[in-house]
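Given as structure tokens, the chain that follows is alone and in the form predicted on its own.
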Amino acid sequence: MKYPGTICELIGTQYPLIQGGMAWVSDASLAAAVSMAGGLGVIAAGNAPPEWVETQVKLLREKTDKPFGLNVMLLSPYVAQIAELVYDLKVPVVITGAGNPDAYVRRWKEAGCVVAPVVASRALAMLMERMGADFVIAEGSEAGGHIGELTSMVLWPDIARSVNIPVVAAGGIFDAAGVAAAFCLGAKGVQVGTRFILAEECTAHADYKERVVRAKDIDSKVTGRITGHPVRVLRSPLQRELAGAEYGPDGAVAVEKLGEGSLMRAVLHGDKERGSFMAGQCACMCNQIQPASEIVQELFDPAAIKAALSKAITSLEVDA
């Protein structure tokens, strides 16, 4: 199946799809599973040395040739280096989040690398426009890990219909259904991070895939909002300790200090009790582990796809 109009060409790939990138989950084993089933894998240097994301281009490299892309997180304490190892290494495709990257956009694309920042909204997706951003990648507060404020169901069409390039759809996307609506809703393009949790290829460790498959409706809380970057996270002891501190006294102090670290022991470890369970809203609905190429085909699954816009025409219909 062909998808004219969205950026496939762009970023050179089989699918207008990008697996999100989350720190610690998608390393080099996850993204090159996504890239060589035909989506864009990418690689989140998160707060990772810049060794360690050298490392994991390299490995994935060894795997594949099919493009890949960088997710750097601008509030890194290493993204100075970070942002020249995407110059030398010639990354395909770097995704920025948690700041804003104008320092290293020209350089970047001196590269050769195409540019999507993670955006929140609308002012910030026009912002990273004249920057000279390849495509933005609006991501819903249903989304896991750092979240805006607005609903997928208003931020996507909303900056849809506010900038030029490419908008791609992120936050709460699970199924070809989600697929289909995020087109309907103007992306030319989607971004899926949770459901690659469960992909067999993700190296998280199995307490942290475990968590996300028996994860309840109610089990997606936010936490840190005190601090101006309030995290999606799923229901946990940690959890629940940093929902008590955040309003007591130096709450934004207290919930920095009770997050530092969580998540890499969450991914890593498997920790329950300290441990951040970092996962979009739609881990009630994510229940099955299974290849990341499986993944992939159920998203673009053709007729899937058309079973979901049928039902919404036929619902729709009304007598002339």
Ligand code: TUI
Second form
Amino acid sequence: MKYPGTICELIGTQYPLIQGGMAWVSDASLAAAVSMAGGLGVIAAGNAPPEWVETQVKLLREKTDKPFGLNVMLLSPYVAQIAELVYDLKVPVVITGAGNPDAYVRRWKEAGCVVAPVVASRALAMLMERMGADFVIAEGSEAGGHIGELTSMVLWPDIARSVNIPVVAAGGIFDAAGVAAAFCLGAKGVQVGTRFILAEECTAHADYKERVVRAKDIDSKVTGRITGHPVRVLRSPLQRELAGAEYGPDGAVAVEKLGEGSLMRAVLHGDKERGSFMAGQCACMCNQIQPASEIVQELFDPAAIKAALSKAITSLEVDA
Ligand code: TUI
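Given the form predicted on its own above, what does the protein look like in the form predicted in complex with this ligand?
Let us now look at the entire complex, which starts with that chain.
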């Protein structure tokens, strides 16, 4: 077995790699491509109705019999129905985001699923371990979309030393050096989202991809803190309006209203005016559209990982 002691055995993949579940972006096309390339492709339920999710799972299964994951977004109005779908469709790996999946974990485990909650704090990671999660995905606030408070540099090692289940690192990883860094900080796997927006097989609108390609470092902004659900996006006319609305009267209500449907407008229609272009901070370094298999291979290119680690070993004057 390659990659000993990683999540490969748990999730049945060649590489200890999970493709981030990005609402509307992570559909059967992207997930199947990543699974076929040796990572864990993930379909994101987001706020989509159960019928859409069921169709995507069927489409993926027509393309490949490799393992895949379903990301259940816990703020979805359809969350209870999506949770049921997980058993009905016998989803191999279920990943949760944007909340505490306490109410579902036991039943998913009984149904034979591998369960991996995304966490943004030590407390939730420890609770998930007690609830029987197979591993946790520690997502630092460099990530795109809905985020917590802590950055990867602190969150990954803190959670790795607080739980006895594997920790998958997420938030800011886009290349082999990032993969090496994550493993140095205690991770047993990585989740990569933003870079896969630029996969050829990703069906997101060409203008969404173009926005990621052009993104500068300072284009990454956080909106909606006032709602209690902060969201990292790229600078846009809607983001500016959201930033203003936050400080106005009834800020939370205004922000919720402006944000409604805005991700779908960006991903499906490339709506530059009214769309929310969610992406991680690393968008500034993701600038090439390429096949998903090439992205997977670059992330785990042994020479690139070795080069990153060797540079550190040499500079720090320690033996390999
Ligand atoms: O879930 C994500 N990223 C997302 S979900 C999403 S769709 C959306 N659209 C508009 C508003 C909100 C969501 C877009 N991006 N990442 C996983 C993640 N989960 N990041 C942070 C968390 C998290 C945060 C707090 C998980 C649990 C938590 O605490 C919950 C609790 O109650 O303790």
